[in-house]
Each structure stands twice: as structure tokens, then as C-alpha cells.
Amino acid sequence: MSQRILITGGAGFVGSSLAVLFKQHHDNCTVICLDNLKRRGSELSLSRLRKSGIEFRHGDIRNKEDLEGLEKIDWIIDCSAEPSALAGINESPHYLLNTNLVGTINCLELARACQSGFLFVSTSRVYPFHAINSVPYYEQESRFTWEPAHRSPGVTCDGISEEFPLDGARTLYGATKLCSELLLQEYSEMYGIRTVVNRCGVITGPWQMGKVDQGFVVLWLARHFWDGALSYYGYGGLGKQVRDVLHVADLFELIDLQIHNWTIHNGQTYNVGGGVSGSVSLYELTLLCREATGNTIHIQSVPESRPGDVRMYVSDYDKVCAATGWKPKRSVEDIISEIAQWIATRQSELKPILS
């Protein structure tokens, strides 16, 4: 594979992880990472990228000038975004909108100029939260579970599929990602650009600088490791809300398949996540973190839900599995163990960011 790949958001967790994995698996490809280094902890990725033979460019996708002068690019993998579902709720949404919308336009313009393929890392947050929360459920000892007999458009025994209705509010973050998906469709139709959209659930793994609003798996482990503070927010404050978790290496394996077989995937949109077997509630995650770290911490209960919260979300990835044979390989337990080991071996540099 001797292609030139540009990864935007390339010093972030997903972007840098994909870049390193591409070089590990395809040494003859050229990988360029562009990032504005805004997120705290992203600077730690620079030496990692350099050691892997990856070119780093300090730039911002909001500025089209930062994308000019790049030589022929075969693929753009767009991982650059303001990723918080809480962004813009109690603050100005300008950074969110400029990054996630203007930035997408600038990247698409580069793809048009280079006739690059464009792989977009989207999100499950494009699905409206009121509609997801209206799916009938029942409460188990450690988690919420959807009623198994319930069937409606986009709701299957495996989770939420691509057929789930898109009418309704989805957070400003989710709206910007859905708008970007629509722009991809137009550029594909008008300019013949190859496009693939992956609507991802919770992506995690080592090198993620977890925060309350994004990267909660790493956050949970780190707070247990350093005896920090945590809270169960919403839905009674019991920690029974559920998400499916996907290791970033599993995501890489899918993207690698898509790029190498782009004629099959061109113009497609897929739900991508850990699925039912890769799902976990916050309460269950707490138990796993206690086991991994040997520490038990107090977790505050906040019964009231926050704007845009969902009780549970699990990705039905049957469509992409049927197209590729891909399934996530790494279990929640494996992911927790790997992240815990990463934190333990890099305590001095991670503690100021994660504790």
C-alpha cells in the first residue's frame, strides 16, 4: 500500500492511533497528521508520531490556508472535531460550528482538488436522543436493557441500525456531524469523490485523554487509579445507563478494509461499535475498574439527567459486518486491562492530565 494518507485531528486520540497503526501495517504508505493541538494531552502524541515515521503538520482545519500546499493526497481520514456532546450548551457554539462544519468544507475542498477518497469518522450522536430514550426498556440489577420484544424502524435485537429515524434534536455536536455527512453526499454526487461514513459508538483505548464529556472509559479508570472524584449523572444516579465500547485498533482494522475495497463501500454509511457483547453500564464499568486498579472510590449520585443524555445506546453493526466480515475482536475486559496497564506505565506524564 503506497498511498498518501492525510489524517486530520491527527494528534488526537483516534487520529494518532490510526496513523501509528497504518504505519505499522503498511510501512510504505505516507501518513501526514494535521492538528491544532488545542486539546490538552495531544502534545504527548507528537513524539509517538515522530517515532513511527509520521509527518506532523501544525494546522487548523478551520483555516483553508493550513490545508494548502499539501502534495497529492490519496485518502483523507477526517478525525478532527470538537467531540463533546455538551459543547455549546452553556457556552458559545462558535468553535464547535466552525470546526465541525467549516472544517469539513475545507477538508472536502482539498479532497475535490486532489480527487482524494474521504473517510469520515462520524458518531452515533446523529440519532435523536428523544427518540432513543423513547424505546421501551426495563431495569436490571446493573444496567438498563431494551425490551427484547420491541421492534420499530432502526431498533433491532442487536441495537440501533442505520434505519433509525433522524427527525428530532440530537445535540449541537450531533447536528454538526450529520450536516457534515450530508455535505459528503453532495460532494460525492457532484464531484465524484469516494466517501465512506462510519457512525461510531464510544471509541477508546490507550492514549485517550478522557474527560467527563468525552472519553469516559479512560476517565473512569484514571479516577480509580488516582482516587479521584466521579459521579453517576442522570436516570436516577445509579450508573445503569449503557454504551457500547470499541477499541480504536478494531476501528483501524475496519478502515483498512474499507480503503482497500473502496468500490464496495463508496457512498456507504455504517454504524460501527462494540455491539451488544461490547456494551457496558457505568455501574459495570466501576466494578471492572475496581478489579483492574484494586481501588474503590466513592461515586456521587446525581439523579437529574443532563441535556442530550441518552439512557442507552448500542450499535447494530450488522450492515458493515455483512459488507466486510468485520467484527470487533477486543472485549470490554481486554480494553480495560490494556488501558490500566498504559496508565500504570506512564503515571508521571498522565497524572497532570487525567487525575
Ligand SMILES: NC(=O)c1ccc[n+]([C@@H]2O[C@H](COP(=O)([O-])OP(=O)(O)OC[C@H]3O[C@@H](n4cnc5c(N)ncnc54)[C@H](O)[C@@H]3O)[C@@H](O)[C@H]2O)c1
Contents of the next structure:
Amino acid sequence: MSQRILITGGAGFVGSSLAVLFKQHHDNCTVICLDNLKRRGSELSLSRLRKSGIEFRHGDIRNKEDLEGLEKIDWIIDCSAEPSALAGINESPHYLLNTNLVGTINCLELARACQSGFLFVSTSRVYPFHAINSVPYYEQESRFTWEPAHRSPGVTCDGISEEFPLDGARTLYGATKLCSELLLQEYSEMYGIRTVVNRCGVITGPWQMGKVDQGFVVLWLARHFWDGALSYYGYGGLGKQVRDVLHVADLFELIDLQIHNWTIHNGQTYNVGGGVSGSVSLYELTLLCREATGNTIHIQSVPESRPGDVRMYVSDYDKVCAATGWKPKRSVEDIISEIAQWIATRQSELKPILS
Ligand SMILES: NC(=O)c1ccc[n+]([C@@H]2O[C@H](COP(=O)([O-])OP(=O)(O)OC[C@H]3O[C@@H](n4cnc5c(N)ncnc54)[C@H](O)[C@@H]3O)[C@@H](O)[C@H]2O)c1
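Now show the form predicted in complex with the ligand, given that the preceding structure was the form predicted alone.
Once more the chain from above appears, this time first in line as the rest of the complex follows.
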């Protein structure tokens, strides 16, 4: 594979991890990472990228000039975003809208100029939260669970599928991602751009700079590691809300398959995540973090839910599995122990950011 891949947001968690893995698996490909380094901690990726032979370009996708001079790109993997579902709450949504929407347009325009393929890392947040929260559920000792017998469009025994209705509010973050997906469809139809959309649940792994509004798995581990403060926000404040968790290396394996078999995946949209077996509640995550760090910390309880929050989300990845044979390989336990090891070995550089 001697392709030229541009990864926007390439110093961020997902972007830098994909970049390093692409170089590891395909030594002869050229990987260029573009990032404005807005996310605190993204700067730590720069030496890692350099050591892997990856070109770094400091730039902002809101400015189309910053994308000029990038020629002969075969694939753009768009990982540059304001990735928080809480963005725009009690603050101006300007940065979110300009990056996640105007930025996508600028990246699509580059794709049009280069006739490159466009792989978009979208989100489960495109699905409306009121509708997700109205799926019948019951409460177990450590988590909420959807009623197994319940079936409605897009709700299967494996979770939420691509058939889930899209009508309703989904957070501004989710809305910018869905709008971007629609633009990809138009660029595909009108300009023949190859596109693939992966709607991901929670992605995690080493090099995620977890913070309160995004990257909760790393945040949880780091707070346990350094005896920090944590709260169970919402849904009664007991930590029973559930998410499915995907290791970024599993995502890489999927994207690698998609790029190499793009004729099958061209124009497709897939739900991608850890699925039922890769799901975890916050309370269960606490137990895993205690075990991984040997520390028990007090966790505050805040019963009121945050705006736009969902009680549960688990990806039904059947469609992508049927198309590729792909399934996530790394268990939640393995992911936790890998992140714990990463924190332990890089304490001095990570403490100012994660503690
Ligand atoms: N991490 C997850 O759980 C998750 C889940 C679903 C989808 N996603 C999507 O994956 C992508 C990557 O997310 P992440 O977790 O790596 O987040 P991240 O914050 O670690 O990475 C995003 C990177 O984009 C950069 N960036 C922000 N605004 C920019 C701009 N205007 N121009 C150039 N660079 C800019 C940031 O500095 C950061 O390095 C995002 O599109 C996000 O929506 C992430």
C-alpha cells in the first residue's frame, strides 16, 4: 500500500492512534497528520508521530487555506472535531459548528480537488436521545438493561442498528455529525467521492486525554490512579448507565479493511462499537478501575441527568460484521489494563493533564 493518507485531527486520540497503526502495518504509505492542537494533551502526540515517520502539519480545518498545498491525497480520514456531546451547553456553539461543520466542508472540498476517498468518524450521537431513552429498560444490580423482548425499528437484541429513526434532537455535537454525513452523501453522488461513515460508540485506549465531558474511561482510570474526584451524574446517580467501549486498535482494523475493499463499502454507513460483550456501566467500570489501580476512591452521586445524556447505548454492529467479518477483539478488561499500564509508565507527562 503506497497511498497518501491525510488524517485531520491527527494529533488527537483517534487520529494519532490510527496514524501510528497505519505506518506500523503499511510501512510504504505516507501519513500526514493535520491538527490545530486545541485539545489539551494532543501536543504529546507530536514526538510519537515523528518517531513513526509521520509528517505533522499544524493547521485548522476551519481555514481552507490551511488545507492548501496538500496534493495527491488518496484518503482523508476525518478525525478533527470538537468531540464533546456537552459542547455548546452554557457557552457559544461557534467553535463546535465551525469545526464540525464548516471544517467538514473544507475537508470535503479538498477531497473533491484531489478526488480522494473520505472516511468519516461519526458517532452514535446522531441518534436522537429522547427516542433512545424511551426504549423500555429495567434495572439490575450494577446496570440498566434494555427489555430483551422489546423490538422497534432499529432496536435489536444486539443494540441500536442503523435502522433507528433519526427524527428528534441529538445534541449540537450529534447534529453537526449528522449534517456532515449528509454532506458526504451529496459529495459522493455529485462529485463521485468515495465515502465511508462509521458511527462509533465510545472509543478508548492509551493516548486518550480523558476529561469530564469526553473520554470517560481514561478519566475514570486516571482519577482512581491519582485519588481524584469523580461523580456519577444522572439517572439516579448510581452509575448504572451503560455504554459500549471499543479499543482504537479494533477501529483501525476495520478502517484498514474498508480502505482496502472500498468498492464494497463505498457510500455505506455502519454502526461500530464494542457491542453487548464490550459494554460496561459506570459502576462496573469503577470496580475494574479499583482492581487495575489497587485504589478505592469515593464517588459522589448527582441524581439529575445532564442535558442530552442517554441512559444506555450499545452498538448493534451486525451490518459491518456481515460486510467485512470484522468484530471487536479486545475485551473491556484488557482495554482497562492496557490503559492502566500506559498511565503508570508515563505518570509525569500525563499527571498534569489527566489528574
Ligand atoms: N473518542 C470517542 O469516544 C469518539 C466516539 C465517536 C466518535 N468520535 C469521533 O472521532 C473523532 C476523533 O475524536 P477523538 O476522541 O480523537 O478526539 P480528540 O479531541 O482526542 O481529537 C480531535 C483532534 O482534533 C483537533 N482539532 C479540534 N478542532 C480542530 C480544528 N478546527 N482544526 C484542526 N484540528 C482540530 C484537536 O486538537 C484534537 O487533537 C472525532 O470526530 C469524534 O467526533 C470519537
